Structure formats: structure tokens, C-alpha cells
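The chain below stands alone, shown as C-alpha cells; this is the form predicted on its own.
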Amino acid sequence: MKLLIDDANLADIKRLYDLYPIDGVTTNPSILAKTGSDPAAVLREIRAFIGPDALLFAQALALTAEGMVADAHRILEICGKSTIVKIPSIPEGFKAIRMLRAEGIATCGTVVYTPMQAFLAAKAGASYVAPYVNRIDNMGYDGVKVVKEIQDILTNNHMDCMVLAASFKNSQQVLELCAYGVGSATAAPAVIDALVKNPAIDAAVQDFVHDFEKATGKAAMTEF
């Protein structure tokens, strides 16, 4: 599973890249707005940090296919040609995905709440589809189950499209989808940190340090 950061705060992105094997960054207009800075400038800073070939997702804002295509061109101007353009999985979006596919521009069908949205986006030519796990839960459905159904649809129909699971509320959701073989997931910094945040892990590490000090009188291997 590819693991991406769903955030636009450059300090958090740098910290997580330093600690974890991160594959890229996803953004959306709401995430960019939270930075309080110019969205184009933020996207340029993120791209400059993660490098020209790392995965970076940015979202079109227009509501018509033609407008989405124009937004996509602007996004690539700002972020580089390897950027994945997020297109809403609505009728105008499916049209835009087809148009962009014809131009060789990679897209992600986003705002996915149902398996058929994902299927249609993939059939239109999207490289990724992004179901919103927690938002689906909040509608009274099982978000993890829906994502698994989407993965099965893509696999069984031999579709050249990867699931990018998004909108997680906890690390258990990420674990379940990772175990199922979902191709990629994007999560907020707190959820990524929680993947290995466990008092038992911390206690075990401290026990090893304490036992070494007790046996040798040394605080570190470099002193041994």
C-alpha cells in the first residue's frame, strides 16, 4: 500500500517524511485553505520539498468539464506535469476525466461515496479513485466495506485504476484496508502517527534501554 499525507502544512509534511516511508501528499481546497496562505504558493512549496516525481494530488474547482480541464492545466503549471489532478466523480467530472485522459493527464476521481461512482470514474480513465471512508461511515454505511467493494470491482473488471482510500478517523481503518490489499491510502498526520502509537511499544523500548544500563552501567552502545 502506498501511504500519502493528507495535509498541506509543510512543517508536518517535512516531519512525517523524515520519520516514515511516505509516498506523496494529497491536498484539496479545504486543506489548502487551512494553511492561511496562497494555495498556489503552498503547492509549489510542497512540490519543491517532495521532488518532481513524488505523488502530489491537487483538486480542480470548476463545476463543468471544460472548466475542470482548464483547472487541470493550471494545476500542472503550478505543480509540475507529474501531478495527479483530482476531479469530482460526478457526470461533468467523468467527461473531464475522459478529456484529460485523451491528453495524457493523470486524474483521480474524488468525492467518492459509492462503488458505482468509483467504477464510472475508472471506466472514464481515472488513474485513482478516492473513496471517503469516514464520511461514508457518517452517512450510516460501512466505509471500510465500501472501499473493499470498490477494490473488488476494479480487480474483477481488470481496470487500470488504483484505490486511494481517504478520510480516515483512526489507524484501524487503514490497517483493515492495508490487509485487504488496497493500493494506496492518504491520511492526516495524526492518523499516520497513530499507526505505531502504542504505550506497549514505548514501554518495551524503554525496558531494553533500562536493562542494558543495568547490565553494563552504560547509557548507550557508543559508550560500551
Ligand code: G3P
Given for the second form:
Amino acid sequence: MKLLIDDANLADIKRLYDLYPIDGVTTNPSILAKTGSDPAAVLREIRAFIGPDALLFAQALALTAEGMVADAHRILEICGKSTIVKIPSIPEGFKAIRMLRAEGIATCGTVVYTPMQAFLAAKAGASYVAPYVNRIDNMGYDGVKVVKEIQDILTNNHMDCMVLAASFKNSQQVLELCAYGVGSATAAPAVIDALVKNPAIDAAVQDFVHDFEKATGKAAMTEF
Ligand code: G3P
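What about the form predicted in complex with SN-glycerol-3-phosphate (G3P), after the form predicted on its own?
Starting with the chain above, the whole complex follows.
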């Protein structure tokens, strides 16, 4: 499973890239707005840091297919041709995905709350579909179950489209989808940190250092 950062804060992105095996960065208009900076400048900075070939997702804002296509062209001008354009999985979005596919521009059908949205976005030619796990949970449904169903639909219909599971609020949601083998997941920095946050692990690591230091008087192998 590919693991991406769902955030546009460059300091957080740099910290997580330094520590974890990260495959890319996803953004949406709300995430870019949260930075308080010029969105184009933010996207350029992220692209410059992660490199020209790393996965970067940015979302079209228009509500018509023609507007979404125009937004896609601008997004590619700003952050490079390898950028994947997120298109809302609504009727105008399916049309835009088909138009962009004809131009060879990669898209992600986003704002996916139902399996049929994902199916239609994939059928229209999206390279990724992004179901919102936690938001589905908050509607009284089972977000993880919906994502598994979407993964099954893509697999059983032999569709050349990958799940990009999004909107996580806890590590259990990520774990379940990782075990199921979904193609990719994007999560906020706090959720990525929480994947391995465990006092028992920290205590075990500290115990090794204390035991060694007590016996040898030294705290590092480099001192020998
Ligand atoms: O980028 C889309 C998705 O990740 C939104 O997440 O946390 O706003 O529900 P959230």
C-alpha cells in the first residue's frame, strides 16, 4: 500500500519524509486554504521538495466539466505534468475525467462516499478513486467496509484504477485497509504518527539503552 501525506504544511511534510517511507502528498482546497498562503506557491514548494516524479495530488475547484479541465491545465502548469488532478466524482466530474483522459492527464475521482461513484470515475478513466473513510463513518455507515467494496469492484471488473483511501481519523482505519491490500492511503500527519505511537514500544527501546548503559557505562556502540 502506498502511503501519502494529506497535508500542505511544508514543515510537517519534511518531517514525515525524513522519518517514514512516504510515497507522496495529497491536497484539497480546504487543506491549501488552511496554510494561509498563496496556494500556487504552496504547491510549487511541495513539488520542489518531493521531486518531479513523486506523487502529488491537487484538486480542481470548478463545478462544470469545462471548468474542471481548465483548472487541471492550470494545476499542471503550477506543479508539473506528473501531478494528478483530483476531480469530484459528480456527473460533470465524470465528463471532465473522460476529457482529461483523452488528453493523457491523470486524474483521481475524489469526494467518493459511495461505491457507484468510484465505479463511474474509474470507468470514465480515473487513475485513482478517493473514498472518504471517516466522513462515511460520520454519516452512520462503515467507511472501511465501503472502501473494501470499492476495492472489490475495481478488482472484479479488472479496472486500471487504484484506491486512494482518504479521510482517516485513526490508525485502526488505516490498518484494516492495509491488511486488505488497498492500493494507497493518504492521511494527516497526526494519523501517520499514530500508526506506530505506542508507549510499550517506547519503553522497550528505552529499556535496551538503560540495560546496556548500566552494564557498560556507555550508551552507544560507537563508544567501543
Ligand atoms: O483530501 C480529502 C480527504 O482526505 C478529506 O479528509 O479529514 O477532511 O475528512 P477530511
